[in-house]
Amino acid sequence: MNEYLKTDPWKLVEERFDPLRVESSESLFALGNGVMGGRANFEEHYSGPSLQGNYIGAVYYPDKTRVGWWKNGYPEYFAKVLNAAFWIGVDVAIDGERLDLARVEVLDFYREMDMRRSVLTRRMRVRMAGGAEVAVEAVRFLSLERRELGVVRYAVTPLDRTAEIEFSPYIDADVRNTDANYDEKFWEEVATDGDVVRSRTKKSGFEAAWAQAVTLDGARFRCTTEPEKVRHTAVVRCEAGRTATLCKYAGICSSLNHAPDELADAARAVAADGLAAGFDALLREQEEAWARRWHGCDIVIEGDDEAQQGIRFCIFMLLQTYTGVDTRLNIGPKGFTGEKYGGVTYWDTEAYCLPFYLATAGAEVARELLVYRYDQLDKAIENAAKLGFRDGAALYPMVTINGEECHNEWEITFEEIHRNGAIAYAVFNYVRYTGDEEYLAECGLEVLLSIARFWAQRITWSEARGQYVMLGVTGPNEYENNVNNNWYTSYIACWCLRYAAEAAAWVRENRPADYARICAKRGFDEGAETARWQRIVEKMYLGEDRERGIFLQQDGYLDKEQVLVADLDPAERPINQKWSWDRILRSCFIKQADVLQGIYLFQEDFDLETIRRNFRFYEARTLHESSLSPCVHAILAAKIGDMEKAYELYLRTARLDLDDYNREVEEGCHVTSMAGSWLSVVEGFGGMRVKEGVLTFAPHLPEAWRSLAFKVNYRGRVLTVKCTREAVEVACEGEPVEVEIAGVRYCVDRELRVEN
């Protein structure tokens, strides 16, 4: 539990100012509206340590890769979502003295993120060096309805004397990324004119413009410009107890949505429209828009405030990060909260995030995530060709922003190929959940065929074993590199081959015109290719240790000294910061769910005792030093009835950033793993799965919880499911739907109650 933050079901609250926690709070209190976002930097000047960050989705820079020596197939760059212009700036001076929390006496401090409406509020009382005591309230939000508009209201009240207050709202485009590989500046100025700054990214050629419109109690502003900066300045004289209130409306437009020569006018128009609407009307609009967002996705936990705050924070961050309004956008591991991982797309999207958006935002939004990958299929084929694959085989990138691979660690770039399986599984998961089999004909089958072709070429026939094997891979557990026969990778590869063949047969039988188009476009010979796929599946080697009754993570895993996590000195953790890489690779310790990742995805393939044996063995050796790990373990622990372990791991995933388990939240929040936190509640404790086209529930509640209620959007209906120890209740908004509870099927018209 983080004692610095107050526990509240709908808010993040800090009630004191701690200079050592400024950067952590900048991450936790970050704002976003699905297309842009930024860290919770102070509006006024702050001379203490700070990670300044404002980001525009899909505007990136190809930062030159930094490696010791080059390898064939290596990407030339690592894409970075850029730190963009600092649009929130409001310099303030009291009687000529600059307001700076690093240099004044902070008497009171309160900051609140209202997750119900995505509004950031900060109140403070300070004593200036000159003795003046003033109160400040700053309120900020990014409009969910007007996605290019940012709004700031900044109010200053002298408390003990009349004071002269100077407000200088500004936009500063002279910014850099802290993670630049060669300390290079990624933006260059195009023009600075009046109330607008316009910049262009080097190499990638994106352009953006920022404009501000400001009001201050009827005061007149003087406008000044500097290179890459615009500033409006006004001075007001305030008596003690009187408040001076500045409102700032920022238009933030990019060449993703506007022609470059129209950007300045577009940004001015957004700012002017915000000014015309006014702060109060925009705030009401924000509240209504966010109420609609929360309607289909809220989770209510009774009896456990920490668990409640944790899951709402996770949902809130996911809602701020992606809304499905643009197929060019995706979900970076840090969202809009920091620069680490470049803000680009990983397999996290398909393995963890897609189920959240499927169940909370509906089929259309989730479909956009699949279309994102479909649109990049030819790039995936090109990526595979660079590594020697042919005939339309596709290897989707481990890291990307435009379809090109831009990750530069060989053991991941070339060997962590299980990501292909996650993308194929996402197509299956979407079709299973929505019933939209038409997607296979429109887009999905082409992706599945190209992925299957990759597996068919990547798998090797072993004369010695008389079986097919998978050589030289890295599984989800990145504390093992270049291993043979990683169970998870091999299992999901075989599943991909089977599913691609099934999808091809469905399209051929149900959409013959599309089937003919796809065969011609992709050169698909169903008979020959699926026959080879079937041979591979039938003859694939999948390691087992029959004595222990477990699947073997990879060849040689049991040759390692089998030390348990419980026996590891806590002072040596995290081992990725305390041990040499050689020592890590020789240890049995697991970074994140690997075998258990496969068991989670394909639970229906295994009986409960098999799941239990594998869970007991691998959980004891897993460090959870990846944010993506605890949620999978929590779901499986709930399934086998180990509620104490399930609850422990749920808190670790849901409060990972709030409690800063990994001591790194100042770099940004773990946004994609937050989708895993949602999975741990809905699929773990709620026991939700889709089986044979029917939504099923098998709830298991932690001891501390009196009840659990969650909402899911299922095939056009919003279902509210409430689980207590006495009963399961389901309410349906929309057409009647069939559900299964504890193995019995029911038709839900409006409301259903099933006694336990």
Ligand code: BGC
The other form holds:
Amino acid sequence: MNEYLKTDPWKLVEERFDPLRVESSESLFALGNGVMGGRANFEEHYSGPSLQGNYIGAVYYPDKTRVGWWKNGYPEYFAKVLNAAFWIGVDVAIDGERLDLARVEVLDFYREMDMRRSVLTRRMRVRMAGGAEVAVEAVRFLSLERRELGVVRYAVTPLDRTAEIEFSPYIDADVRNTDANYDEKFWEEVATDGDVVRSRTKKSGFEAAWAQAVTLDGARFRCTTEPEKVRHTAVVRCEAGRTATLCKYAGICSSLNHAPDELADAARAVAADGLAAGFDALLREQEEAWARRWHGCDIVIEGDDEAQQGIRFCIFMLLQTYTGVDTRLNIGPKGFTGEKYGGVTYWDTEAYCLPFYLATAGAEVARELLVYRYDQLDKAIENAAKLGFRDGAALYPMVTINGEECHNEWEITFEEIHRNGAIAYAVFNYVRYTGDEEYLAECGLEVLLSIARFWAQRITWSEARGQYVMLGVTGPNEYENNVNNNWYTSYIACWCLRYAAEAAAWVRENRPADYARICAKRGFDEGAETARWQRIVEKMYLGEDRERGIFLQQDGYLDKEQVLVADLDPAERPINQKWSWDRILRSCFIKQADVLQGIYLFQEDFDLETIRRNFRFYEARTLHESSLSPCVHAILAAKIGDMEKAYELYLRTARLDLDDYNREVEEGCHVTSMAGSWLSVVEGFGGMRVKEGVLTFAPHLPEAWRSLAFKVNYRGRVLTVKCTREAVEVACEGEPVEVEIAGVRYCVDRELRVEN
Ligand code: BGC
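Shown: the form predicted alone; wanted: the form predicted together with ligand BGC:
Once more the chain from above appears, this time first in line as the rest of the complex follows.
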């Protein structure tokens, strides 16, 4: 438990200024509105250590790859959503002395992120070197309603004397990424003109414009420009106890949404409209927009304040990162909270985030995530072709922003191919949850058949075994590379082949015109291709150890020395920092859910005893050194009734960043794994699954919780499910719905209560 942040159900609260925590708080208090976001840097100048970060989703730079031994098939560049102009800047000087928290005496400091409305507030009292005491209140938000608008209100009150206060709000586009591979600057200036800065990304050619409109109690501003900077300056004389309040409205527009020659005017118009609406009206608009967002996705946990704050923080961060308004956007592992992972797309989206958006934001938003991959299908086919695959086989990249592969470690780029399975599974998951089978005809089938073609070429016929095998892969457990017959990869490959065949049959029978179009466009010969898929599925080798009753993670896993995590000296962990790579590869320790990832996705295929045996075996060997891991184990632990373990694993995921378990939160928050935390509450403790089109619940509450209530959006309705030790209650807004609770089906008209 982090003693530094206060536990509060709806807020993150920091009550003192700790220069050593500035960077971690910059990550935790980050703001986002789904299309852009930024770290919680201070508005005023700060000369202490800080990681400046403001990001515009999908505006990226192709940073030339840096690699030791180049391998054919490696990508030329790593696309990163780059650090963009510092739009929040407000320089402040009191009687000529610049306000800088690293230089003044901080008497009081309070910062809160109000998660209910996504508003960041900071209040502080400082003593300047010259002796003047001043109070400051800075309030900032990124408008959810006006997606190109950022707002700052910055108020200064001299406390002990009349003071001359200079406010100098500015926008600075002269920014860099700290992770640039060749120390390059990624932006170049197009023009700086009055109140607007315009810049262009080198190579990728995105343009963006930032404009500011400012007010300060009627004071007149002087506008000055320098290369890549605009600044307004005004000086006010303020008596002790009187407050001078600056409001700044920033328009942030990019060529994703505007023609380059219209960008400056667009940014100016956004800022001017913000100013015309005024701070208070914009704040009310923000509160209403966020209230609508929370309706339909809140989770209430009674009896455990830390768990409550933890899960709200996860939901809040996910809502800030992605809203489904643009199919070019996706969810980077760190969202808008830092540079790490470059803001680009991993399998995290399909395997972890999609179910969250499906159940909280609804079908349309989740569909955008699927369409993102559909739009990149041709690139995935090109990517597979570069690696030697033919005939329309698709291998989606491990890391991408525009459909091209960006990852350049061979064991992951070429071998961690299970990502293709997650992308196919997401189509299935979406159709299962929404009932929208039309999606198969519109987009889904093309993706599925191209993925199936990949698997059908990626397997090898083993004469020795008389079976198909899958050679040279890396499973989700990245602590083993180039293994043969990774159970998870082979299992999901077989599943893809079966599901693609089912989807083809559905489209042929129900949407003949789409079927004909797809066959022509993709050269699909259903009879011949699905017959081969079927043969592969029947003859695929899937490793098992019958004596132990477990699925075998990969060939040779049991040859390794079988040491358990419990036997490992805690001082040796995390092993990825303490051990040589060679030692890691030879050990039996598992980085993250692997066999159990498969058992989680395909729970219905296995009986409880099989799940229990595999869970016991693999959990004892899993280090959870990826943040994506404990949530999957937590769900399975709850399923087999091991509530103590489920709760222990849940705590590792839900407050991972708040409590900074991994001592790295200053780099950014683990946004995609936050979706995993949501999964462990709703699917783990709530036991939610969709079976045959019916939403089912099998709640298991942790000891510490009096009750758990969660909301889900299901086929156009909002359901509130409340689980206590005595009963399960379901309230339904919208059409009556059938649900299953502990194996029994009920129709919920408005409200239902089922005693345990
Ligand atoms: C995990 C991957 C994940 C990536 C980004 C890695 O540490 O092993 O499964 O996709 O982080 O979150």
